[in-house]
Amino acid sequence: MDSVDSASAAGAHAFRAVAIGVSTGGVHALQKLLGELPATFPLPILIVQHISADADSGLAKLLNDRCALRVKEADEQDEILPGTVYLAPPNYHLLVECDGFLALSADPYVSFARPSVDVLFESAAAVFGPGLIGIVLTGANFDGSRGLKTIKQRGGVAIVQDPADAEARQMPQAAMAATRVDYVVALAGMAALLQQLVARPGTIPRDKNGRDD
């Protein structure tokens, strides 16, 4: 997978990956969103859920048991495969490398978090460019806002859970304050939107929410 910049974003591209950032309320949100995606959903999904440094791998198992898609905790040098969900492991940043593999890092906290949504979003945007869909879900801090802005600058699509629908609205609100987002939707409509975007890229009008960069 080669790095792509926004200059090549002409609307003919197909989406190549989804990156999701979530914190407080994330277990419910991820069960709802991933649980409504079919086994045929074609894109890899990369997720940072803020989690305690000493947590076990229970979330990946829970989601894998309840979703049609394969869900796993990301390992160093995992190949990014279609239709697979990768969760950042506790106490490691999750990054996308330009060769289409994942990397884990124990570098210092970013936005007061490790794993950090900003780290995932920024590295994924550098690789996937306009082929990336970035999603900020419920959360009680501002992690992900800088990264979502980078996704937009690289030509990708920015989606935010409606703050009024979120268990914790600070992360969605911070993302909307940082950049002009394309879609602000309730969790109940998120899976349907993703399927529509993937099926017909460039054909669904983008909402005029958020603010200009």
Contents of the next structure:
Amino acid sequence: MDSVDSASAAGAHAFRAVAIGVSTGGVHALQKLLGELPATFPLPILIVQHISADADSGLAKLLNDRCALRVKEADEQDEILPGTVYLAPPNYHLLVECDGFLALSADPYVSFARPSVDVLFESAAAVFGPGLIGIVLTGANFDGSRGLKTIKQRGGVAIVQDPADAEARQMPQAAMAATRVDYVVALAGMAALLQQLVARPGTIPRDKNGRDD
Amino acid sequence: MKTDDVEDVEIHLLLEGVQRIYGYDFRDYADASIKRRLTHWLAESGFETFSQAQAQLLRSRSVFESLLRGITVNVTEMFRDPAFFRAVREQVVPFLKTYPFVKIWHAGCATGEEAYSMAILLNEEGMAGRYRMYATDINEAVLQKASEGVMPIAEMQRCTRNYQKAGGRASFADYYTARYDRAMLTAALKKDIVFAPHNLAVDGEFGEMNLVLCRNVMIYFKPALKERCLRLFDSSLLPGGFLCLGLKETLERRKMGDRYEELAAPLRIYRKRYG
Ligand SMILES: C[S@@+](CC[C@H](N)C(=O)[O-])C[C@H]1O[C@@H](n2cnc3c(N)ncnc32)[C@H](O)[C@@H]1O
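Moving from the form predicted on its own, what structure would you give for the form predicted together with its partner chain?
Below is the entire complex, every chain and molecule, led by the chain shown above.
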């Protein structure tokens, strides 16, 4: 019921942002996915990659060097700009404010993580509603499944990396168990899918792989 | 019916009510975080909706205090961001040493770890007895804990690691005595720290400070409240004084920005210019 509503809602809205959650195997997965998106990709991309608390900002630099899109570690109160990729900094949650700016928080761990995918997804869903595309990639835990469910409940689109394609399959599987996912795809097809979605929202047939709510 | 919009209205009304009845003003807190915390508090409190909670909240001080504890999250640790404390030791302390006596304000000190870390650092740098610290927070329950200076012993391992990375010169174990599962900080660390309630959203300045630290507090504030805090810090600081923010906070887009120079670039240590 909910999924039928949200499917049509997603078609009727222009997409406003992409939110990605990823853990184990993420450096490789993000390089591949972001590397295949052109500099003209029109949406902001918000990413939570689980990372140790005292990591430096090397990942943003690495991705920025290898991608056509601009990649940066999020600073508090960054304006969310199209065609820009924002990575949650180590040891901070990344959230979306209702005015379209980013916020950071040093709140306790959520889903055993800081930054937590659930925190990003839930706050982004509250602001972007049907205009949000949520993606869960490889990871060896359960973070992101509750958030992806919220994204669906607010009418957004859910994409999950095919567990068979993922370096660690738990996170994709947990997401698929938690909500009815719209697309289950391998990393190789994901950038193309995003571009199609953005060009013509709502016209691509969805997989039936996810569970119905 | 869009239930989340109803909830946004309820939250707005609730914060309005809290401000008018109790004088605590959370209306200028960044919405995403405060919404998360309020939702969490609601789930724990047993009320079904914010409207239902509102009636009790406005009449019962104890319900309000549980809300206050829920809203003000007090996560902190000794020598949080060791590289920052190392930079204070190496680049700020030499300036502080040129004064016979310095005053330091920790705004939003939570359970006090940041102030105690600074006391350790200053004592090791030969400044014992030459400073007074004012450590303030909105939440009186955490201030009570802060003044006791007792921490779970389980945290000592991480503290020790941070302390060493921050350039500590002694053995961290010298700074506490273990009793059962608790670590009690030594009296030498406590004696020059004054813990006091202070609300950055409504209260005034502290005069003639050489160093102000406000780390991971303003990230929860909307721009207008950030500007208020920075004005407060600016009028509290002596020329040539230092302002330290959290690692992900910056003066870049702030009105006050050009009155400060950045000292240790990525570590958010700023120095107030003369004149
Ligand atoms: C995340 S802690 C930061 C602790 C420490 N400065 C650090 O960086 O580790 C934030 C603290 O800010 C306090 N706080 C929140 N709003 C405040 C206000 N309006 N005035 C003063 N303190 C406030 C909270 O009670 C909490 O203890």
